[in-house]
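First comes one chain, alone, set out as C-alpha cells in the form predicted alone.
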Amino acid sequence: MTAVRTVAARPGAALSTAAALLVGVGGLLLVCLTLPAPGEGTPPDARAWLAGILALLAVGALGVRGAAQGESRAARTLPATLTLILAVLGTEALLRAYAVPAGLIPTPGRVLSALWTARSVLLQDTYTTFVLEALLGFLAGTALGLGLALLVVRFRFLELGLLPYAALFSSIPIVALAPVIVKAVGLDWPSKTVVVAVTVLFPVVVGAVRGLQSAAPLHLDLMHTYAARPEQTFRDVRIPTALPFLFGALKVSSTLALISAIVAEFFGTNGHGLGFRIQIEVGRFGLDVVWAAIVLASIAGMAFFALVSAAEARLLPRRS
C-alpha cells in the first residue's frame, strides 16, 4: 500500500496535523507576543516558560510529521517551512523568557528590524560582494578553468606538466591566499574577484578535465569509424560526456566562490560588503546587524546554488 493510500486511508490525519500545526505555531506566537523583549521589562521566569515552549515546539513537530506524509508536492516542500517556522519562534521564545541580551545572541525579531532599517546599506554590501565580486570572479574562473581544460586535454605535455600544480593549488585554503592577493591588488573590489577566480579555477579545470577525458572508448572509435572530424567528436561526445563532471564543480564552487569574497574582505576593503559589515558590526556588539548580513548571504548562496542547479537540470538529459 503506497503512502497516498494510508494517509487516504486515515481520513482523520489531515484534521490531527492541522490541529497540532495550529496549537504548535499558534501557542509559540501567543508567547512571543506575551513575553517582553530582552531589556524591556521585568524578565520573566525562565523556567517556568521553558516546559511550555518546549511542549510546543513537540506538538509543532508532531504536526510537521504529518504533513511530511505522502507524496504530493505539498508533502514534499511543506516540512521545511515548518519547520524554519517553527524554529525561529522557538528561538524567539526562548531568547525572551531567558531574557538574552541583544549584545550577545539577538533575538530573530530583532534580526528582521535590522534587515529593515538597514537595508539600504545591507543591500549595498550585497550587491558588492555578490555580484561584484563572488559572481563576476565566478564567471572569470569557470571561463578560464574551461579555456585551461580544452589546452591540457589537446596537449598531452600540459596534461603531464600542469594538472598536478592545479590540484596543488586547489589544497591552498583561501584564508592564505586572501591577504596575499588583497595586498597586491588593492582594497577595492576588484581584488576579492581574482580571489574569487582563483579559488574557482583549479576545482572547474579538473573538473572539466576529468568530465573530458572521460568519454568511452568505444564511442570514440565509433566516432572514428563515421571518419567524424575532431570537433564533431568533441562536440557530440566529449562535452555531453564532461557536462556531469563540469556541474559537479560548478555547484562546488558556487558555494566557494560567496565563501571567498566575504572572507577576502575581511584583509581589507574599501568600506563595502557584507564580510566588511560583519566584521565591523562584530567590533560594535551590533550582532542584530550581523545576523542580519548573515541571513542576506545565506539568501544569496542558495539563490546561486539554485540557479546552477537549474542550469544542470535543463542541460542535462533527465536520468531514468
Given for the second form:
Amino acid sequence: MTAVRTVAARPGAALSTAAALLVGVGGLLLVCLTLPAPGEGTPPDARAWLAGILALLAVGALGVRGAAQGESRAARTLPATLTLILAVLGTEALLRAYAVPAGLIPTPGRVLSALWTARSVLLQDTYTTFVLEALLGFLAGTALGLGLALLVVRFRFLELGLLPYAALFSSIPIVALAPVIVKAVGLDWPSKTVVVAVTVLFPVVVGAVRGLQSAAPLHLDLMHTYAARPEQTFRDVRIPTALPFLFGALKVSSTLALISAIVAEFFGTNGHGLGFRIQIEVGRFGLDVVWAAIVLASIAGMAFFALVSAAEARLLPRRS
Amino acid sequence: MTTLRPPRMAGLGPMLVVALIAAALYWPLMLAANVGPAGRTLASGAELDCRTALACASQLRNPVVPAPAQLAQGFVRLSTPVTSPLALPYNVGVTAGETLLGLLLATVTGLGLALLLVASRSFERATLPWLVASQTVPVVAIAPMLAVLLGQYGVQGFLPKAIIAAYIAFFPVAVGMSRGLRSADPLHLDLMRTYHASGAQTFRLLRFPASLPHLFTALKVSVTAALVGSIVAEISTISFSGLGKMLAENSRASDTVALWVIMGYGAVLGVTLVALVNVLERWVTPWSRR
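To complete the pair, please output the form predicted together with the partner chain; the form predicted alone was given just before.
Entire complex below, previous chain first.
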C-alpha cells in the first residue's frame, strides 16, 4: 500500500514541481494584477479569463501534488500552505474576472484591507468572544464535566440515573438553548460564557465516563494482584486509558465552544463580540468587515484546536 | 470503540429517581430565579394580581424560569392547532426535513471526501488542515451570505438551509469514514490478497463493511450538527417557517415561555433524530450489536 517515493533521488521531479508552482502562483498573481477590481473599469470578458484561471489552478494543483511527495518536513507542511495561497489567489482572480460586486462577495484583497482598517474594533471583539466567552466557558464546562464524570464513575447509582440524561442533553441543539440562557443571565458576556459551558459540559461528561470505564479488565486485575490502592489504580490505569477519549471530546468541544459563543451573541449583546459585529455588518452590507471577522474567528478557532491538540500530544503517551 | 448505550431496564429506577429529584428541585429553583425580577416589577408599580414578590414569582409575564403552569400554557398555545403553519409541530417538521436533507448531502460529500483522502496522500496533505479549519468558521456568519448567493442562482426555500446544515455536518462523516476505510483488519487484507481479489472487490467486500461502524458513530455526531445548522440557517436567513424562525421571532418579542417551549421541542427533535440514526445503524450493521 505504502510505496516509498523519494523526490530527492530525482532532481528533475523537484524542478518540475517548483516550475509548476511558480507558473500557477505567479500566473494567478499576474491575472489579479491585470484585472480591474470589481466596480472599477470595464468588466472583462469572463469566459476567456475563466479558462485561463482554471488552467493556472490546475498547474498549481499539480505543483502541490508534487510538493506533497515524500516524508520530509516540507512535504508535510508546504502543501496545505500552497493550497491556501492558490485558493485565495484563485478566488480573487475569479471575483475580478466576473466583476462580482463587493456587496455580494468581497475580494480577499478587500477583506485584508478591512482587517487592517478595522483592526482595533475587531481585536476587541475577538478578545470578548474568544477569551471571555469561549475560553472561560470551555474551562468551566470541562472542569464541571470532569467532576461530574468522576462522580458518575464512583457511584453506580449516578451512572444509571444521570448518564442517560447527559447523553440526551448532548443532542439538544445549542441554538435552541442559547436564547433561553441569554434571556435568563443577561446581555453581558457572562451569559455567553454560560452557554459555552453548558454546550461543552455534556460531550466532556460522556467522553470522560466512556474513557474511565474503558480500562481493560486484565489491567485492573493485574493492579488488584499487585494489591494496589484504588487511587493508584485510578492514577496508573484508569486515567491513562481515559485520556484519549477525553481529548477526543475536548477537540470536538473546542470548535463547538467558539461557534456557540458566536451563536449566543446573536440573541443579544451589549455591543461587543464577533457574532454581534457580523450581525451588525451584514445588516449594513459591510461584507468586507464581516469576512474579516470570520477570518479572525477561524484563526481563533484553529488556535484553540491547536492548543488542545498540543496539550494532547504532551499528555498522551505516544503509541503507534 | 463501543458507543454509549443506556443500560436497558436496570437503569429505569435510578433514572426515575433523578427525574423526580429534578422535578422537586424545579419549583424552588424557579422561585429563586424569579424573585428578583418579580420584586423589581412590583416596585415599578406594574399591575399584577399578587402582593409579595414570592407570590408573583410564578406568574411573571417574562419569567427567567417559567413556572410549570406557564410552561403547560405555553405548550398548548404554541402547539395548537396542530396542523397550522404557525404552530410548532409543523415548524418542527420543516426543520426536521431540512436537517435530514442536509444530512444526506453531508453524507454524500463526506463519503466522497473520505474516498479522496484515503486514495491520495497528497490530497490529504493539501486539504486536511483546511477541512479542519472549515469547521472553525462560524457558519452563522456565512449563512446569510450563502442564502443571498444561492438565491442569485435560483436556489431558494428548503435547499439553502439544507446546504448550510450539510456544511457543518460533512466533516465528522469525512473524518470518520477516512478512518473507517483504513480500519480493515490487516489479516483480512492479507487474506483478500491471497484470494487475488481486485482493489474494487477488496473495497466492496472488506473495506466498506469494516468502515460502517465508524460511519454510524460519525453520523450520530453529524445529525445533531445538521440540526444546529438548519436552525442557525433559519435564524440568519429570511425564512417563514421552522424552529429557527420561531426562536428568532420570540427572542425579539422577549417571550421567554415560548423560548422554553421551543427549546423543549428542539431537544425532542434532536433526541429523535439520534434515535433514528441508532435504528438505522442496527438495521444496516446487525453484526456490530453487542
